[in-house]
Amino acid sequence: MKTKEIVVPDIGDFDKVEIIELLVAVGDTIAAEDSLITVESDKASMEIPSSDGGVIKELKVQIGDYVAEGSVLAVIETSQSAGDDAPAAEAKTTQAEPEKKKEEPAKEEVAKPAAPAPAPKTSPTANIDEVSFTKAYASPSLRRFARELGVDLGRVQGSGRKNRIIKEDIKSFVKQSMQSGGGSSAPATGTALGVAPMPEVDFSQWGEVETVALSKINKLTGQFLHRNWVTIPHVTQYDEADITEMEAFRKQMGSELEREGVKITPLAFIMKAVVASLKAYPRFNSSLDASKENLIQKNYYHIGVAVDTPDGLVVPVIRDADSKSLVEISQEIRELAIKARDKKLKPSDMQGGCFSISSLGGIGGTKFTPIINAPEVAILGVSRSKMQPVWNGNEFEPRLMVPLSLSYDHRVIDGAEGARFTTHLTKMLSDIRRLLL
């Protein structure tokens, strides 16, 4: 029997993840691709499995530590030949802390010439949450120039290889926070916005109370969607569209593959129609440049998908939806969406998207407004379809409808052109013959 050391497998574009849970104790017997923690990004949870079998022998984390690629989880006893993983993953935790040591010094740095410099009152940017800032994705020399600006690199969009921060992504966020309302009028104590901050309440004063911390995905989704909302200027256009026909068609081929094990599901035909009217839309297809003066438009057609799980709400992407038919979609869209509530997710499966659906069809809801996820520039809700009568020029019959909320950026699409992204849309789902031409 040898001993092994069992590390992080490449978990992407991530420097590092939080353990949140400890799946394994010493003296379990594991195989291999046994899950052993649960890690916790600030896009989902994952769970990370073993490389190897046999039994744990000692631990080398806990919750709440911080590990990497190549970090080592624990030790565990095996018939099996270590080979070399273990020396190349401690040759990578060795080469990682000399970098950990060089960006501390440079927090004293910039923290003692910080008395003499005046009080940054006029500075919207301030405030810095140190949490947020050290996860930021930025060299130690941006630190610094941040440091040096008051500005929380929680709070800055990177516009780098990976979203990693540059420094045009720093004088932007300085410059966007002072035209938004953070200039010399606004207190010292309030947001970027001049506004001042909620009071706190103790609410035990009227009844019995609980405080229940909300989980990682929860605060950091939370960020995300405040900044979007208070950053973008958020118009939404509401529609609804006849899908009479296309849910007839559907069950009638659902009932034809359900010998197969195979379900198309109403929003696979939604996703095939967004494409079609990206197409004729590309302007809905497209990203804004870091300096906010020219649009990236895309040639390719990668659909976000929200997905409700116990721990938040994720959006895994589903690529190429254009050249995937509608079951593939389906199949798709239900693996992404099990993965997901199990904590299975990769972070590259919830990257590169073009467009996002949130549908709440399955839950309830006539319409609402959904939130951009950025840097996209609309998203697409989706709420419960009801039969309802509906004026054909003679009479009135009972048709299928369902509504639609479209969201966009009003920076880069104007309300003419979302009334014609909705009306488009709802074509295409009235009469799913014309997604054929």
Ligand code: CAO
Given for the second form:
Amino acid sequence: MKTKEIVVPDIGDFDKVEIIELLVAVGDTIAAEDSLITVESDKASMEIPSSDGGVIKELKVQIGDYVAEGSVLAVIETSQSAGDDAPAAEAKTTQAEPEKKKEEPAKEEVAKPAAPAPAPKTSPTANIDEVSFTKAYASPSLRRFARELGVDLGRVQGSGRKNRIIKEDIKSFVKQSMQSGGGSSAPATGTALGVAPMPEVDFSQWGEVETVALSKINKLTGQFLHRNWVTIPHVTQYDEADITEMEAFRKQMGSELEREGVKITPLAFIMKAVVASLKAYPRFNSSLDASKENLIQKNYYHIGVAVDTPDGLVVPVIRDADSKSLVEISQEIRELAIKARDKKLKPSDMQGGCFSISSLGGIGGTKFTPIINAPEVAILGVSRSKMQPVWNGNEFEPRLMVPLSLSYDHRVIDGAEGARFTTHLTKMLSDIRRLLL
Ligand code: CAO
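Next block, the form predicted together with oxidized coenzyme A, ref. the form predicted alone:
Let's see the whole complex now, leading with the same chain.
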């Protein structure tokens, strides 16, 4: 082991520059070329690297000091034995991308736009605004640190000198994002909404209360619904379908099939009409890919059905609904609903859905806004049908109308397409012969 003084290398035209940031501390293990300090001249700021690797034993400078070529910055202990002039074995570094580091120039000016580091495949930095990131006032090492964490520097408020962003600013930005409900992906997914935290209230001060634990399903569903609600721009298109004839047919078939113990639910007709509408408007049968730059178009029709159970909401999936009959779909909905209520659904029963239907028709209500079951891009809410006077051109006629609420992801579907989809859907339901076409 030997100790070595690390000095400021040739820094070009600069005579004396001020230290504005210390990037290492006593006890840190560094590799050769790791940055030790950031200095600032009146033109730019730059990082000063270490000529050797080792453990920092002493720091000879502090923030605010002025340094020039040859100034001693630190004393390090290298792993070389005294008198050994061979290069020190590279010290283990905690910095990411050590390979890339070696290729970097000894100093990097902040004023120059830093080339974006190559993002890993599952990078949480996909949502970084490169323009504001580049403009942010921060050192290269902090830029690397921000990229590792997926933090968009353009959104971080600097608290250093002249509003320079320091490490603490990035840390508190991430902390704040986590607290505002974004979880580990908060900075990347932009869910740091900056809303005030919900106050903790002691309700017992106003009367008797009891605490009831949420079920596991409640908690999981709550997380997904919350994520989907805050990250997907929802639009809900309302419509009504005339199901007078459809219901007459269902009732007629109902009495015929009753002998075989089969019951056709209105939901089966709606599912068939949904499949026909998905075929006519395939964008509704897609998902955004991870980059959010492509749509994954599905050529299969697996439809989820929201089922209400005592433990909470679950969404089992009817596979290949396009190739199943009304009777088959009705039976499968029944079986899946029983399985759901008996807690017998397997994870695979709830995977692979393309589009979901949430039917509250058996219960009541006129309209509601269903929350999209991501990564799907749309969901249909069905409310209770009601006999209504409908103008047929000459007179009011009593018609059975079912209210429909289609929520869709506005990043994928435009308003006009949303209205076209529900118009197509209502046409199918109003004249179910069209489903045969
Ligand atoms: N309007 C009027 N009546 C309707 C109707 C509608 N839109 N939809 C169903 N009905 C009737 C049925 O015909 C049935 O009546 P009959 O026995 O006289 O024929 C009755 O309501 C009960 O139907 P159901 O709701 O039990 O059965 P279903 O096949 O329509 O639905 C299921 C099955 C699993 C979807 C349903 O039981 C369920 O759990 N619904 C709740 C879903 C939910 O919680 N969604 C909210 C999610 S939060 O976004």
